[in-house]
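First, one chain by itself: the form predicted on its own, in structure tokens.
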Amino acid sequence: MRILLLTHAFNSLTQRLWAELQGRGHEVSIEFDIADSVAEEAVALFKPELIVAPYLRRAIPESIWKRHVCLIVHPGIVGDRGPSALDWAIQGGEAEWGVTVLQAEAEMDAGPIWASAVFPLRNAKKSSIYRNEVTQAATSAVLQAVERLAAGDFEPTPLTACSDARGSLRPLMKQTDRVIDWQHDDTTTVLKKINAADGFPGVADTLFGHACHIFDAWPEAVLRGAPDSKPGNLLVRRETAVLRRTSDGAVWIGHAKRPGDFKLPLTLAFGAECAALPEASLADWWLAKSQTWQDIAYEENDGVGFLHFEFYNGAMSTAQCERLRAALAWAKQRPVQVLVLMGGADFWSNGIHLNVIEAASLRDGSPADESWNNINAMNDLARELIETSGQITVAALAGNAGAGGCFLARAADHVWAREGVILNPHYKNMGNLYGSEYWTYLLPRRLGEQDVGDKSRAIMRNRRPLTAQRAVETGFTDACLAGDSQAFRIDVARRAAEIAVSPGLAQQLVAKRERRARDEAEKPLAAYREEELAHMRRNFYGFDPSYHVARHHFVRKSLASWTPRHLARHRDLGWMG
């Protein structure tokens, strides 16, 4: 079938569905949701037999809907309808929510029924909802529908005959619904706010006496800092985050925007204000602890040490990758077989941290210095990994990667990912990057001895997303493990402690080690390191601004003014539709 997809954005659910529909053998391509007559050139060009919009911002036009099948997926349950689904059901602690795809018609929201998927609840981040349940949800509602509609014989249901039909209309959440009572709210309804806005819009609040908004909200189960503290004192840091008190305990606040800027770990965002708190560092950082902020951890078990690192969004500031390249190499001296680089739940790394490096710009500082600093941190961070000689090594990616991340994870001996899970092998996205995380030595190793240079170039400039299958299938990974987070924790887990119990074990690190001494006797890593910084070099400090205003727009989220043609096929010169 032909497949339009209609979105806002080429966002995760959007990744998802591209790639789930491509490779049941749909003709798919994509149009960003610019204007009305953009959106309705896309159709004349492409005849699609189908218009799936998965991620709008506003109603598809009566003269596309009115002419073709368009099917809305809704992120509520059957019967909700309304722009903040899901930060109603948060923030208002509904136990279950789901997915439903709907035919789009005059009234938002309102259209008959296709498919739906329910699902609990968890007590998370909207983003983190979104990206996880939301996604998977969709996904199985969306090929439902699809087949549903291939197969001819199936009338959706009308809104007003579904039996099952719990949910109600409801308005846009605004600001004013989610004032933070902080002399007054606990622990529990502070986290529900802030996870219900998290992402986007955030919370509007006050910090340090400057209105801001806030994000990414962790409990803590100790009050620390000054005894005669008041709900709603800010009381310690600790690296990016700020304890702050409720009415009957504390959380920590990861995140914030102040007005004008954009979305920034919390102790930049005020930099000068938090080094005036008290630093609430742990010693014992090794020790995972389950209610407190902890973006670094590390557990053993059966012979096998897990390494976690939970970074907001994926991204990886210097600071980030020299702390992890420290944790690593800790790591490293400690009496097990097997290391294991679990990320964190829903990003394993998407490589250096462009919002970071932004910042730069407003302090009088250099984003080209920063950019430089940032690739050369990850870069350490990766060398460490490739040269653990003591240890088989495995990259467990239960979230998604992008970028510098992927190559990050390659660098590990196993590279092990959760169904599910979306991978963004490639850079040039970003204003044409090089990239580096020696990209150039790990990728054709790992992809076989025939067309190696072609199987590398087609995963380098598709700028296409990769499924945890088609991983396998191309050999960027090695294993696509369960989908239930769960589940795939327990394989990781069984999967690492047979491979430390293993008789040959002894002999995989001897030809770990003898493999890659050959391969630095042929070309030194030194060698790849210098070569692709030669080109980031060229990419942060040359003529071509490309890479420096694509980060710009990324990180201040401006709006497309075009789809990209690598995503847009109907667009292609010379396309027949």
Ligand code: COA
Second form
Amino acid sequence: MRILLLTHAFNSLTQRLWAELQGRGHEVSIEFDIADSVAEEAVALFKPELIVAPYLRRAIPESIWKRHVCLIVHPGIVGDRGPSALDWAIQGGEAEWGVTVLQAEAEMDAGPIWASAVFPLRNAKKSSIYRNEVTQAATSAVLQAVERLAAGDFEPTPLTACSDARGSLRPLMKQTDRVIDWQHDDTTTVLKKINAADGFPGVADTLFGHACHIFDAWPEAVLRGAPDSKPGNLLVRRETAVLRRTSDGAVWIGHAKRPGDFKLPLTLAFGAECAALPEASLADWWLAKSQTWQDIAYEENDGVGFLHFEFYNGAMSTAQCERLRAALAWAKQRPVQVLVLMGGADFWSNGIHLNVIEAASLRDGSPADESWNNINAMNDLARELIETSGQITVAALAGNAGAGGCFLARAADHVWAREGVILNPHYKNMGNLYGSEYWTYLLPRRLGEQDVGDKSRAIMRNRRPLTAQRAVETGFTDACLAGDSQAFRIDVARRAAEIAVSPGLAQQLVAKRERRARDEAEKPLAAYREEELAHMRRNFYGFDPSYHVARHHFVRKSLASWTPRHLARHRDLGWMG
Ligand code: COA
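Taking the form predicted on its own as the starting point, write out the structure of the form predicted together with ligand COA.
Let's see the whole complex now, leading with the same chain.
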């Protein structure tokens, strides 16, 4: 089927649908919803049999929905309507939520229903629910709707005829609905409110006497701060987060956005103020503790070491890369046979921290210098992983990975991804960034001896997302594991434990060391790094400002003014329609 995805952005859900539909042989093109006339032009050029809107912020024009079947993905149960579906569900503590695929009509979200799916609503951030449960449910519902449309005899059910419709029309959730009453709200309530607003728009609040929006909350069960502290007081800081008293405990707040600024780690958004708070560092900070906030945590089981790094949005600043490298170096000294890099629950890694880099420009610093420091810290981390000689290493991707994060994963001996994961193993979307993390060593080594250059170039040039399954087929990863995040963790632990006790392990380690020594003799890692960084130096310090411009727009979430040509196939020169 010829399917046009009309969307506000090529976000993770849109990427997943694009990849799943494409993988089933459909002809898929994408147009960003920029203006009615642009959408109309795309429809005229592509002549789609179906239009799917996975992520829209405004209504589809009548000129389109009257003449074409347009399916809207609504992140709510049947009958739910309105722009804040997930926000209300999370804040209201719903036990079950869902996704409905309905046909666009004059009244928003009220068209006949083609498919729906439900899921238990986890106690988690909205962005996490969106990237996991919503994306999974939307994918199965859209695929079902496409099959129904293809069958030709399916009649979508009008909303009024849905006897099981539990949802209702709800307004946009405003900041007045989100207000935290620090004197009276308990920890559970505070977490719900911040979760319901994560990663956008955040909860409007005040920190250190300054207005801001807060994000990224975590419970604290152990540390309560000064005994004479009062609800609402800021108690201590740890790495990027700050602990704040609630009426019955305390929560960590990880990120804040000040007016006119963009989202930053809290201790950077309020640098001077946070510096005055006492530091609550963890003794043996890498060892996993329970019931507190910790961005890097290590645990061990059955001869396997698991290194978790829960970095918000998968972005890794210079300091985070340095701390993770130190934790990895420490883990390498442990008596374990396998080291598994688990990443975070929602993202494994998205590479260098573009917001922290951009923040240098707010403080008379140099984003070019910060980019340089960050990529070097990423490279040090990648080298630490590549040079692990005493263990078999595994990158276990429960969440998505992008850009440098994908190549950092590839620095491990094995890369296993959960089946719902999307990988973007390319850099060029960020202002034609060349990329580093030893990709020029790692990528050709992976893709077999034949056509190495062509395959590597295609992955880097195509700039398309890969599903976990497709990533195995291309040779970029080694396994795609079925199931949800919990099943994935269990499967990863089992597979890693099997490697740890396998009779061939010693031989594998010898072969690994020999190969590394051979590769090093042929061309040292330092030479790959130097060549990559020569390109990166031009990206950061050269005459062409593309990377700085792209980063600026990415961080400040500038609205797209056109659809990138590699996504809008109908705009290709010579497209015959
Ligand atoms: N640095 C800082 N923030 C990042 C980031 C990075 N490298 N990568 C993603 N984010 C943030 C986004 O700004 C967004 O923030 P929000 O919480 O305020 O909405 C959030 O992570 C999720 O990103 P989003 O783009 O919505 O997720 P996605 O799953 O739809 O797309 C990517 C994933 C990887 C394709 C996309 O985020 C991307 O292109 N990231 C940049 C990768 C990059 O170029 N890194 C630098 C080179 S190594």
